[in-house]
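What follows is a single chain, given as structure tokens, in the form predicted on its own.
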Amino acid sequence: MIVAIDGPAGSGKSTTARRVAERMGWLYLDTGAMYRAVGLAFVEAEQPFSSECAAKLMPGVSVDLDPTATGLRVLLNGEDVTAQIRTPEAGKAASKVAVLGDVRRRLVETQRRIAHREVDAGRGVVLEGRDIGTVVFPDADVKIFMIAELAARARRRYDELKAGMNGDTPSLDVISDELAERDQRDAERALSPLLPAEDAVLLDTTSISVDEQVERVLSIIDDRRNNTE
């Protein structure tokens, strides 16, 4: 079974997808981490986020996900960049490379290959991103689109950064402005804009806990499995 969870930054999709996959014993395929890794590749190569640079850079870029007993490792050209991609800089870079055709084509191919590998082996996979249910896997068994008010998403991202960063954490206002800017970029981009699939289940996470989010998604999966048996 393929479960696609989409939504804007800070809506809770990453944490929820990860926990749902753990509960089901399935692979969590963090597509956002893959775009962050490519964004990091552009930053490290000191290249602008342009189509011309993507065409030159992407043939030499390899992104993979390595499930381990302690969590999912993100590999960029064979190097573990799991920690590096969680910086604000990598997050900004991710949304910029996500509009580039060469980047999206390469990563979509990788995501499909990994997911089909799991399904062919009789397992399930949970993916999250911004176009999983509309572009990457339009035939996914379960499609969920998570939404939340901007203030709630900014607070979550602030708490997340504060807990994971050793240095100064951006202010709540700065984070809110960055999320709003990213929302606009994601919604207005010509290539795979952020929008729910027609058959996606909308899940508003503004005022519910992570545990409640997980339980609701698991319930949606159970309903789908029961209806297809």
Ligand code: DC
Given for the second form:
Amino acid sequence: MIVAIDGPAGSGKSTTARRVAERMGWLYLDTGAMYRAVGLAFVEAEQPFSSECAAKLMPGVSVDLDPTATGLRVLLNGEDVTAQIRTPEAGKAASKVAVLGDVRRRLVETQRRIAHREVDAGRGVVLEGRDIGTVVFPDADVKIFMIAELAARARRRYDELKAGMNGDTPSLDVISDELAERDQRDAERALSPLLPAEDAVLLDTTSISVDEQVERVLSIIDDRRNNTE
Ligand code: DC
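Mind sharing the form predicted in complex with ligand DC? What's above is the form predicted on its own.
To see the whole picture, the full complex is given below, headed by that same chain.
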């Protein structure tokens, strides 16, 4: 079974998708991590975020997600970049490379390959991103689009950064502005913009807990399984 969870930054997708996958014993595929790793590749190569550079760089870039007991390890050309991709700068770079056709084509191909491998082996997969239900798997068995008010999303990102960073945490206002800017870029781009699929279930997480989000998604999966058996 393929479960697609899309939505804007900070809507609760990652935590929910990861926990749902854990509960089901399925693979969790964080596609944003892949765009972040490619963003980092551009920054490290000191290249501008242009189509020309994408055509030049992408053939030499490999991104792998390695599931471990402590979570997904993200590898860029074999190097562990799991921590590096979580900075606000990497998020910004990710949303800039995400507008480029060569980048999207390569990553979508990888996402489909990994998911098909799981399904062929009789397992399920929970993919989380922006275009999973619309482009990567338009025939996904379950499609969920998570939304939340900007203030709630900024607060979550702030708490996450504060918990995970040793240095200074950007202020709530700065995080909120960056999220709004990123949402706009993700929603307005020509290729695979952030958009709910027509048949996606909308889940507003502004005032529900992570536990409730997980239970809602599990019950949607359950309904779907009961209807197809
Ligand atoms: O979910 P995230 O914040 O880690 O995603 C980082 C960026 O990657 C986000 O700004 C948009 C882009 N992205 C995308 O375009 N398509 C996806 N399927 C996942 C992420």
